[in-house]
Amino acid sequence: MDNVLIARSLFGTTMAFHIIFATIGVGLPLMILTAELIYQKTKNYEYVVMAKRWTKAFAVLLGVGIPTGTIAGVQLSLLWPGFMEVIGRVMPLPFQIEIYAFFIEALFMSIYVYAAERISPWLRVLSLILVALGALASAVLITNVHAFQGTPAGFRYENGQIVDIDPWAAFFNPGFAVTALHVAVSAYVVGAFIVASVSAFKMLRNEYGSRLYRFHQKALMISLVMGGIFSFLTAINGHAAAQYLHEYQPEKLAAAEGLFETQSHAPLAIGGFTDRETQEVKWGIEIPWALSFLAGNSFDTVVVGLNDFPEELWPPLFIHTLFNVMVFIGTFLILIALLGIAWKWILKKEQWPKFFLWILVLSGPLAIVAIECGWIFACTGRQPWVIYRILKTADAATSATNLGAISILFFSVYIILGIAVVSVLLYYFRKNTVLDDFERAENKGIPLYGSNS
């Protein structure tokens, strides 16, 4: 492989690994906050036990997210010097502000973990609100750099020189709002369905009607409600994202739908795969006129096809598959959330069918798969540009050689980190069971949050 491909593979692997922890790190604090709010309203200590256990898991995941995020930052500088030259001069604000967002997140998480029993209820809630806001701000600010790559603003690039720099115009680039909202709501989807996945698995492991079954059923219902809400919001935001691509990255939208000819009343292709030779989506299902409506809220909206662009500027055509996987999983998550809520609250059923619980067990991993597909789609669909229509990926990459050995070393680090985080989580929760936390919550002399055993 050439150096550009190795650099892309290495950085892509880093981000694919980091994004798991970063996304859960945004979604899980909102779940913790929700459980704490229910506890403050009902005074049912089972909800504070949920918050405590999710907090411990969040701390472990944060411990992996920090070094992988640091690795990603270092790799940006070392592997993509041409890109960082532009970012360092035009787009430094998100990186600078993100430091303070992370400081707020870490500070108030420490307060919640170590002083929850010593501070008033409103301070506990405030601490978690600031943790959730800090985590969200960190994600949004870093995502803003990605949005800038797709809709660069706040400078001009002339004769290899960066001129007329306006950092705030770059910060509030046209893609910022729609991209930030999509990242936020999709992270909350992942956080909710990770909890749903674990809760459903624990319900399968415990006898129906037992105290632990009921406890995990409460956690499952919180996650289904939150997951259903944010899955639906993600779908709505997807409509805005299609309009954004139609206006700012038309070839990416065309590749996502396998559309080769510019046309009005353009069909929406579902499933199948894009055949470059025949210029069609094979084995797909077409919904007439739907793509035009998504792109411009009108069936006669003209959608630009790939043949209007030089072939060397086409994004990889496999992004059609990535887009479909993301949409299919999102739709599936909405459906199972609605079914779960209907089963418990409309049909008033207490015992859950085992087959449906196994489906819920898969919901967390599927949500992560959707996030991975979404990020690969977003970044790969921008190719061959690292900054859209300004700087090509090949021109931004390092000229260093022998990157293969470094890649193998980093892959080994990720394997070790992955094994370590799973081992730590399993060890901690086997040693500290739900029943142990119930006992601590019932015994006022034993601090629930201060205990790190």
Given for the second form:
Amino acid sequence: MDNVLIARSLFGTTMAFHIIFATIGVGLPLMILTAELIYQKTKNYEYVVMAKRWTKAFAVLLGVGIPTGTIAGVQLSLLWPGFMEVIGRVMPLPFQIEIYAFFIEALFMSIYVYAAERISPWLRVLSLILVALGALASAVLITNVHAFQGTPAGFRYENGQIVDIDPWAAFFNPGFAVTALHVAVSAYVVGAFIVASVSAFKMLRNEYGSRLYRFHQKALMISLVMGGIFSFLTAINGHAAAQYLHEYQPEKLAAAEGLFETQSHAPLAIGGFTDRETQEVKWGIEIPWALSFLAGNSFDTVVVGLNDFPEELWPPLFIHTLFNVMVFIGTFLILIALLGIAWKWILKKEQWPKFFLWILVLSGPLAIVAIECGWIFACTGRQPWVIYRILKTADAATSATNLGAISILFFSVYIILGIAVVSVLLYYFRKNTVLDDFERAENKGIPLYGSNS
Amino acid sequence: MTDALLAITVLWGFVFIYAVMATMDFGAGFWSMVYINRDKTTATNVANRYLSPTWEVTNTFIVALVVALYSLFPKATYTLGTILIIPGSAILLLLALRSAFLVFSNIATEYRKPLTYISGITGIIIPGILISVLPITHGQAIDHVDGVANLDLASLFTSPNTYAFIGFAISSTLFLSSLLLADYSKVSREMHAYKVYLKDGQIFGPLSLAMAFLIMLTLRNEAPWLYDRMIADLPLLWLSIGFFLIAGLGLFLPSFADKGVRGMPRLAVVATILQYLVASYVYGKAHLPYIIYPEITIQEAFTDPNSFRAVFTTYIVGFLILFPGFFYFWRLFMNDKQYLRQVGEEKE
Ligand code: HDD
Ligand code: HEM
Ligand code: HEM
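Having looked at the form predicted alone, could you now put up the form predicted together with the partner chain?
Below is the entire complex, every chain and molecule, led by the chain shown above.
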């Protein structure tokens, strides 16, 4: 394998691993905050027990999210020094400001967990809000660098030289708002459906009508409402994201849709595989005119096809599949959230059908799959550019040659961490059952958060 | 002061803060491992109580450091990224294992021992590799092939100077962390633990000093340019030794404030930090203007003026926003005597 390919695989794997923990790290604090607020309002301690258990899970996940993020941040300079040189000069602000967001998250997370019993309720809520805001801000800011890679701004590129640098114009590059919003709302989708998965699984494991069944059902309802709202927002905003691709990175949209000829009234291809030889999408379903409408809100919109670009600048064609999977999961999640809410609140049923609960168990992993597909689509769909039409990936890569062995070490560490984190979570929640936490919450003398930490 | 000088001063400040915090962090992790089998003393508990709320904050500093480096000196990124790929990756791998298992050891209580061993041992290796970045920037171990800089690992790891740095990093990590934990246990009124850490400080203090001398001794042969410039600041080097001796007094003399207690750990901690400050100032000043000797200087690597202004503005705003947070944090975990004592009593 050549050096650049190894660097791409290594960095892609790091990101694909980090993003699992990072996304949950953004999404879960909002769920914790919601539970904590419901508790402050209702004083029903079941909600504080939820908040505590989710916080513990969050703290464990941070133990992997933070070091893998640190790896990501440093690897950017180690593997793509050419890229970071440009970023350092033109786009340093997001990384810089992100540090403050990390600090806020780290400080108040420690305060919320390790001083929970020493601070007043409103300070607890405030700490949580700051944790949630810190996590959100770090996601938005790092995404801004990614947005800049797609829509570079704030400098002029002349004869291979970067001149006229305006770091704030780079910060507010055209892709920022839509991309950051998409990442933020999709992270809340993940946070909600991860909780839904676990709650649904626990409902399957506990007898209908038992105290635990009802406890998990409460958690499930919170997550379905949150999940429903945010997956709806994700879809709306995803539509805007596609329109922005149409405007700024037409070859990415063309590859995502398997469109070769530039045309108005362009069809939308769903599913199937793009065939480079015959220039068509095989085994897909075609909806006439739909792509033009999606791209520009009118059937007359001319959508640019791949043939308008030299073939060596085409993104890989498999991104069509990644895009489809993301959109399919997004639609599916909206539907099951609506179905679940209707079941409980409109049909007023207490008992949940087993097969539906099993579908809900799948919802969390599906949301993660959507995140992975979305990111690999966005990063791989930018190829061969690392900064769109400015810098090629191959030119940004390190010239070091011993990357193979290093990659194997990193992959092994990710496997070790992955196995360890799952084992620790299973161990902890098996040892500290919901009933144990109920007891701690009922007896005022025993600390709930401090227990076993 | 030119902007480039201002920038390198900020960077040096970050390195210094991270060095102190990381020393305490990695050291506390190591001591928590060493004393895990001693049921009688609460030394492990003291170390953990310090460590649990702080490791995340400390870790953020290393990220801040890397970010500051490529935002302020982007034109050094290419060379630094290339030559540091091996040591950088080693640090990242160890850091990942260390942080994760530190968290796991606090959650999976039945498996605390093996998990603490993993985080303690990986943790104490990290400072050694981190500090090897310094001898790398001295330039002897860098080869140039077709205009691209490459690290020559063999020459790096056959140099006695490198080992002097590594030895210094590990011994001073253990030294400063034991001082801090001595202070921490004294405030918590855990005298057993206090005595243990005081004794560790008495062992590792002289060892660190010896290592520091060893660095100078080997530097003289391997990077004479740096050695000569450091010696030019001889008065400051004496001052640094003076602070070290004050720290020694803080370790061995009976306390003025508390009758019948040997040692003034707070004094020792402060004196040692001042000693680091002075010594690292001398080192940093001698290293200027080179980031990597002899080809990358701060002026050449410096960012564009507009970007510098913007970044510097965020430093000021960020500091103003974060400072109250840090202060509150410090008060809550390090200076709340009632809390510390109460936790101390519960554990006994
Ligand atoms: C729960 C996750 C999730 C869900 C359900 C969706 N997305 Fe998404 N999508 C992401 C998670 C995501 C992401 C992982 O967060 C990405 C990767 C890069 C980015 O900006 O967000 C992304 C990128 C992304 C892009 C590419 C942006 C770029 O290349 O810069 C488009 C066009 C869409 N999405 C469109 C949609 C549409 C039309 C959806 C319809 C439901 C949708 N997404 C659902
Ligand atoms: C967190 C989720 C992310 C995932 C799963 C992800 C995935 C990937 C993958 C698979 C590649 C290799 C692309 C290829 O060569 O085909 C890649 C490259 C890259 N990504 Fe991302 N990425 C993520 C987020 C980001 C963000 C937020 C940034 C911006 C800071 C970023 C910057 C880069 C860079 C600089 C490269 C290397 C150059 C290139 O191949 O274009 N990535 N990423
Ligand atoms: C868009 C995708 C990303 C999201 C949503 C995201 C989000 C987060 C979050 C929420 C954290 C806090 C830890 C946690 O909760 O697990 C975190 C940690 C971190 N992330 Fe990511 N991240 C993303 C991509 C990246 C990339 C591309 C980099 C590399 C430049 C990066 C660098 C870091 C670093 C350095 C940390 C550790 C912070 C610390 O030390 O406190 N992240 N990330």
